[in-house]
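Only one chain comes next, encoded as structure tokens, the form predicted on its own.
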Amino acid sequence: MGRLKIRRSTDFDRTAISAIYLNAFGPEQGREIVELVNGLFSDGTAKPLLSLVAETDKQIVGHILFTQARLQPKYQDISVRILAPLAVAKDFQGQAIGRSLVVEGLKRLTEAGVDLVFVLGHPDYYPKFGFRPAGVLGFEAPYPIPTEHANAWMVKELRAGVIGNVQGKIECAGVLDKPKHWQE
């Protein structure tokens, strides 16, 4: 593998991004995720979004997407994003590419003044980046998370002092606001 470069995606990357999700998740689940990603790219309620690709030897091998969310009740002036989805092509997994995408994304969101980032993901993977179970901290997912998967709904504080001072229900982008996207 050549030198890894993390950069913002462009419209020209869309086909390669779709191919990564199909490769990483297989034809059935991959198609559903491609549909979700393409929907989020065109969903006004998902903006501002942060879409990053990992590139090596001029080949896109990974992608991560962070979309706008809101904390309800609306009076809470907190900047929120949801990390969904993240994928690395199968031949490039296990090389810390996903880690590089998450770290760079969180760095850019911190610089942009985002307060909280949420993810519904693997409870053994995301805590490495400082994500903690969100439900016990007073943050409700857009749809109920089954008790056995409660630890998969996580939050990372990007601005110190936010967690513990606010709580509420997360309202996500319209395309993501479907029960099927919240079943672990």
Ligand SMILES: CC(C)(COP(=O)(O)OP(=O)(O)OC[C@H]1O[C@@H](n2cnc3c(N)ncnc32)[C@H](O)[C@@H]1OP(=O)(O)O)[C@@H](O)C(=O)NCCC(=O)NCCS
Second form
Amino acid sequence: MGRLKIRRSTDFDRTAISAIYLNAFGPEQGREIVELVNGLFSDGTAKPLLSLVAETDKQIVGHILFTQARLQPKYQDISVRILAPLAVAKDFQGQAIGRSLVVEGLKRLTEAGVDLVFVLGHPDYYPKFGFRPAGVLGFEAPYPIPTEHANAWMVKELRAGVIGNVQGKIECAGVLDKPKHWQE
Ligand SMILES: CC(C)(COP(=O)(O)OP(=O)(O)OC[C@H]1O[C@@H](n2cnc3c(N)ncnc32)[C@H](O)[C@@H]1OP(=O)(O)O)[C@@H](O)C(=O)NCCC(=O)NCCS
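Switching from the form predicted on its own: structure of the form predicted in complex with the named molecule?
Complete assembly follows, chain above in first position.
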């Protein structure tokens, strides 16, 4: 594999990004996620969004998306994002590309002054990057997460001292605000 580059995506990358999700999640679930990603790109309530692609040998092999979210009751000064979705093309998995996308995304959000990042995902994967189960820390997901999957709802603190001082329910972007997107 050539040198890996992580960069912001452009409109020219949309087809390649869709291909990543169809490849990584398969045709059925992949199509749903492509619809979600395209919906979030044109959803005003998802902005500011951070969309990063992983590129090697001029080929896009991974993508990650962070979208705007809010903590209810309204804590005005707490800046929140949701990480969804993330995927790496099958032939390129297990080579730390997912890690590079998560780490670079969190670095850019920290520099942008974001306080908390939430994800509903693999409970063994995201703790590698400092994510912790969010429910027990007082953060409710937009829709109830089944108890057996409670650990899949996680939070990463980017500014020290936020967790423990605020809690509440997360309000996500309009397109993501459907129960089907919150079933692990
Ligand atoms: C999950 C995914 C994004 C990981 O990206 P990747 O580039 O393959 O993974 P990385 O090389 O960054 O893996 C880093 C580490 O996480 C581990 N890991 C990878 N996928 C994992 C998973 N699903 N659950 C737990 N650990 C996982 C790897 O073993 C590796 O461990 P190590 O650091 O101890 O060596 C990728 O496998 C993928 O796209 N999967 C299909 C779609 C999907 O499940 N997306 C995420 C939904 S939440």
